[in-house]
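The form predicted alone is given below as one chain in structure tokens.
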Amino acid sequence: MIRELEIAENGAKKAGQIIKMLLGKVRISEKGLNYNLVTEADTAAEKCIIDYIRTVYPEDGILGEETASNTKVEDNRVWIIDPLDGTTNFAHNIPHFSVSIAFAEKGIVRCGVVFNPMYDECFTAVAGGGAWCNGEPIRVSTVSTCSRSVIGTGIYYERGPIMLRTLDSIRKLLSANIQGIRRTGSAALDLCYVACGRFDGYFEYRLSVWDFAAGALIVREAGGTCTDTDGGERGLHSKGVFSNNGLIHEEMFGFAGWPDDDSAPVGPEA
């Protein structure tokens, strides 16, 4: 996977240069909802990545957030792309966003890259080969209790039951006297922050595959845990992400896990 990792890293950095150059200079559009945004940077970055991959692997499948495709995650060779993870941050000139690229074979992620162009941080991983940031190995934290942890989270665009459940889980975690909750606006970076020990855990109840495909591999290769929000191992078919250093998994799940059934409590009174 060395060649694929090199392509993913180069593609992410090329896209990152475009995004950084366009910060504060592009038109903002809405994808159906006034809080689901897309910008010219999203589309330009994705086109840059796809064009670059096509020069090397013209027959590979590509699954990108902004480009319609018949590609499935189970296909033989698939590139999974989020060209700008953190578009709302970008649209408001908040310098916290990333480019995420994963390469998968028959539904299994083989390598992944998450690049933060504003801080020039490039997180990478190869299945079975460890996780890295700018060429240095990274590991998850050694915090063993939620009361000593900082937990990241995200809230899906839906402003109903999923939002209420997220807020309820935040309440439960804060009531358990964790040291902090962070909602940064980029799921891919949140996962990388778990991988390098900045966060001790992270959860989000609804995500798309391009949001977590690379980051989940990076967490696992850094020694952490990454499952669906009900604790299940669904890989690229996960509906959300429940991730941590492995040491606080059971305790954190008691506060923020979401069983995959209709009885899951919703709302602040749950």
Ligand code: IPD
Contents of the next structure:
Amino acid sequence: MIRELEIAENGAKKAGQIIKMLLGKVRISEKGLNYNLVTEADTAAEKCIIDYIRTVYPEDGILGEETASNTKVEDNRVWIIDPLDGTTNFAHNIPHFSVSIAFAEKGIVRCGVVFNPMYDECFTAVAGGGAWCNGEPIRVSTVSTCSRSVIGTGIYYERGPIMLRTLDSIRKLLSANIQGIRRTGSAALDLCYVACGRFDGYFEYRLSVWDFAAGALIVREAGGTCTDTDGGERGLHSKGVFSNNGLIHEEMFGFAGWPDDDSAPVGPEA
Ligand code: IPD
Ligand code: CA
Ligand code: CA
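Form predicted alone already given; the form predicted together with the named molecule follows:
Below, the chain from earlier opens the complete complex, with every other chain and molecule after it.
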């Protein structure tokens, strides 16, 4: 195990304990929009992670969702942190959220951790070394058709063309008789669910780097695929995520891929 993975795992677990302790007890604020929330748990968890990393690697760059910084993903050594992925769930006392921490060197993620403090499930991966849940190796599912699949999705804080496109893709997938659609509210956990075979695929058209940096590595190390939503490889600059077990990739892309030259359906809300 590389030292950075140990630090990421310790940091995620420390933050996870804080979040769990604060569930149902903290003030909730809106980030400009009434449906983009932030809580005292988000900021407390991020502070805890950053303070901890700084004690071990004081020189490293930090890109955390709740802290302004000049760090770029291409910098030499960067920690990419989502201190609470699933804030809307947390704010509504729905016990499904996670802490996500990735460590990258010059834009390449070397290791990642996604911790669900409510289930005590810790998903980890090391580039080229494999993926695990609580220390046990994980693999993507072996389902080879969409009609035998459960597919996760998410809807970004946008109620225009991206939302409409997501709803259209859900309609297409359900019309193809997939076994189920899930919108769990934590992108990082959605990716881990693909990695361990609970989901066969997951897509979301707009995400931030801290939502997927750790989870994308965990999926790939578990044998799955994770690309941008048009099927391209943009690494940490992806605008969203299109992920699956590899076996259903083409079929799922036909229903839910978003090629660059393809425009979103336009509705009254767009
Ligand atoms: C959100 C969650 C959600 C996804 C949103 C993300 P946050 O992150 O991952 O599942 O649909 O796009 O922004 O705001 O809870 O950290
Ligand atoms: Ca997030
Ligand atoms: Ca967050």
